[in-house]
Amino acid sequence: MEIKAKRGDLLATLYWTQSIVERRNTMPILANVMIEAQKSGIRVTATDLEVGVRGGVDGDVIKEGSITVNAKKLYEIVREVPNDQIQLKRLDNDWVEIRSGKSVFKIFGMDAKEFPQFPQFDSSGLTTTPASTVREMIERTIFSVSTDETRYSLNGVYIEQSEGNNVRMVATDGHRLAFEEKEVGQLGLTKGVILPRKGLSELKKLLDSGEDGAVSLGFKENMGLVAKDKVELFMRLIDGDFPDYTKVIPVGNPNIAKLDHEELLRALRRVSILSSERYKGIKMEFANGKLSISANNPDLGEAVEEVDAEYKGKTIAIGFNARYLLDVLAVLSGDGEIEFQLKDELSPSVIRKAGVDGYLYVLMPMRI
């Protein structure tokens, strides 16, 4: 295999895999990337068995070919080289030569065929969505997964289709629920399918790099597909069942209250300071007009500020976690007003945004 790149093509695609690849040392090849020299061009694979990326690179292919090598050295070599201009060459026993101008390296490589293969599939037959629709929803609901790892169906955003061409994305951790339904596509959903964080995640990086354009996405058995400009990316589904999350949201939370978004997050922002370390507790008082925000710490002192709301109902005096607030308050950027619909003390509460259709967060109280 030979192949000649220039740097900075090369560079963006060995970008994807960095945080892909297997660092622990279970599987020694997980942790090098697969580059492939073909006729139809030159490609680089990463996988940690359960999400995987692939990249295109443009360059010429002087002879066919594939290898592999460890996908943080040849990241940092092909980042500090001198040229614009980067031959890769297998050499004997799997070495990997790698010239750049008065620079050569030779690195140890492994035998491709040892590297877990890819899933085939057919971009054709996924389904075509702008980016910006699909990052919005995972933005507004991936900082809700749960990190117990004991509790695996909830390690991850479930996804399932609606209504027409409307599609459905869930997660929760037991404290807070996230809701969000857009106009995607027909997905090819029959049930409800679990996206893992990690996949979720990189799938995220790939739709914030570059212009917003359109990505494709599909599911094949149990993998979810994702394919944008030259990178395809797979993600293996979780294993289990879902709770009936439509339990869950509360359904005629009587008492609304209506406040602006930049002056509750600067207030929470700063009531907060004084809240505990590790539960970050605040109560939150809404009374005729007004809220009143308040955190008590006896290592630290207390906080207290009252925000202006438009709200009718009786007096509910209720705790939070603030950064539970703080996370939703940060995904629902920009102007407008949060609504807030509360039943009492002890009931779940919902959370809105004005003029953002689709959207709920649900809020479990805490004693304070």
Second form
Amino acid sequence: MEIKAKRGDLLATLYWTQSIVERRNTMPILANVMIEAQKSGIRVTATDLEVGVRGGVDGDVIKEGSITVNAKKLYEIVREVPNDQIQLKRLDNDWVEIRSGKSVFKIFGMDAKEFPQFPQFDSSGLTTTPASTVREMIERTIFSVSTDETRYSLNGVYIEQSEGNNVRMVATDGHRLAFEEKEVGQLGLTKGVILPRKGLSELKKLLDSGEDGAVSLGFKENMGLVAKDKVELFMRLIDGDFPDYTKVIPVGNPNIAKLDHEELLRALRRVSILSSERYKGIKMEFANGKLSISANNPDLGEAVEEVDAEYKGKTIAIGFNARYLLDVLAVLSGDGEIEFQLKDELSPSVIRKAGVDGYLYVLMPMRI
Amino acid sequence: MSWFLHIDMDAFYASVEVALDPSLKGKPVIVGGRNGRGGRGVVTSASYEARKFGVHSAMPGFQAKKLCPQGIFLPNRRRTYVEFSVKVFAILAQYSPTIHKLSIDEALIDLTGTERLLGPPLKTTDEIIRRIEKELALPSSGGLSTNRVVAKIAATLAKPHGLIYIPAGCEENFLAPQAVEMIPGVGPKTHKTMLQRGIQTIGDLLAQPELAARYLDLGATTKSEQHHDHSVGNETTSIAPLKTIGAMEEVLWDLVEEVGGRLRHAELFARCLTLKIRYSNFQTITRSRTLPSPTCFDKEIFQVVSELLRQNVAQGRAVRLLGVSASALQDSGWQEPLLDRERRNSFERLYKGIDKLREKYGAETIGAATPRKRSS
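Let me have the form predicted together with its partner chain next, following on from the form predicted on its own.
What follows is the entire complex, opening with the chain shown before.
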């Protein structure tokens, strides 16, 4: 195998492999990227078996073949080489020579035959949809995914086909739940599946970069498949039962409060300075025409702030984790009105934003 | 004006044994601490005749035997004592709607507002103590005061078989000469620090208002915000060494029910649960677990401690003692779970009901349906 490429092109594609390669050394080859040189082009692949990425690189194939080398080191070398042109060549015994200008590196690799198979992509089976839609749905749900590894089925975002071309994404960590439904297209899902957090955050990173454009999505056996521009991503679905989220979303909470997004956000940030580090507990008292937010910390002191609210329901004093509120306000960014739908101080509340119809956030209170 | 009567049964288990077998009257009756070859048990109750020899409850059986060789050692019959306790409380219930069951043999009766119906509280108190003795052949002692803590201290001083009445306005005069350790909640540690500060009597304590407010708030008429206990625990030494997980879990259930009941009574939730295991060779291990959501529900507590047991108990080794304790107690300030909400709500209702039944009819009225043997 021998290739020649522009430093910038190779670096851009290697970038996607960096957060995917396995840090824990369970299988040494998973720390490597596979470089394949074929007539059709040059491809770079990395995987930790749960998530995988493959990207094309513009360049010249001098001799066909393939090899794997350490992903971190290759990235660092390519980043630092002095010349814009870079040349990679497989030597005997799986060594790889990297030349650029006056620099020569020789690092040892491993045979590409040992590298795990990448799933077969058939791009015709994928659904193409605006990248911005998918990016937004991920952003508005992924922050609610549980980080508790013992709650395996909550370690990802649940995705299911809804009516028509609508798709639902739901995430919960057992304390709060984020839900969004939007028109995406037909994903070919007969039942809901759980996408792992790592795969989704890679996908979000991919969608964050560059032009909005379109992204292609699809599912095959126990894999989620994504293609955008020259990059393909796969993720292994979480094998578990997502809880019945429809039972968790309260319907008809009678007490409705409407608040200015920005004003609420700033008040919460200030008051939560004095909430406890661990639980970030704050008290919110909704009374006629106003909301009073307070924090009381036996070690520090107390804070209170009043915010105007459109509210006519009964007086409710309810405790919340301020972090959970700030999380949702961050992803619903922008001007507008935030709506709280409350029942009482021990039941879950629903939070929505005016103009963001398909989205809702369910938050269980704290005991105060 | 409020009136509180504190009733404390005298040497309750021993007295029940005497009531059932009058030939034991006047003899040194010792309940518990007998347990055959090993003599491993502890004394759970000793009659006043036995106490003259220095025998007291919680004393190891062999020591009691040494102090009082002529003592009449009887096995524990908890079920029988519970039956008698229920009868005592049935009598008390005829005098007031508000009765706090403090333990199997101790109660606080709120006599406030009963004067018109029953006459002066002192007369009522006298009648209660006499009725318990006449109908059940059980001696008891009482303390009557406008303050619940004073009533408790009075009842303790009245023992055995006495009644102390503190007229309204005389509370401080009554308390002043008493030792500070008489105050409920002042244990050996607090007592020591108080002595270092030169506080020996309750009078000394009352002279320092800020300290008095912490340990003895005479002004408080209702249960106000209390200093939380650091932990709630319960342990039991088994009569015969436990060899199977099943037998150990039977014991655990009893411990868990006690701990859960006490947590709920204090309206507290525990974030941390600890299991203590002592093997026959006295090697002791403790294992704790911190919970994602604090609990006070027996079923959840049991699930955790039985898991700790199964993970940590050494296979094939006999266990002589098991203990369960709950710590990191809180009454508020944690995130409620969203997903298990319905289950927790139903637990809350279930255990409220159970506690109500137990308060009314005794601890053995209702228990969890587990495959355990009934205690005899």
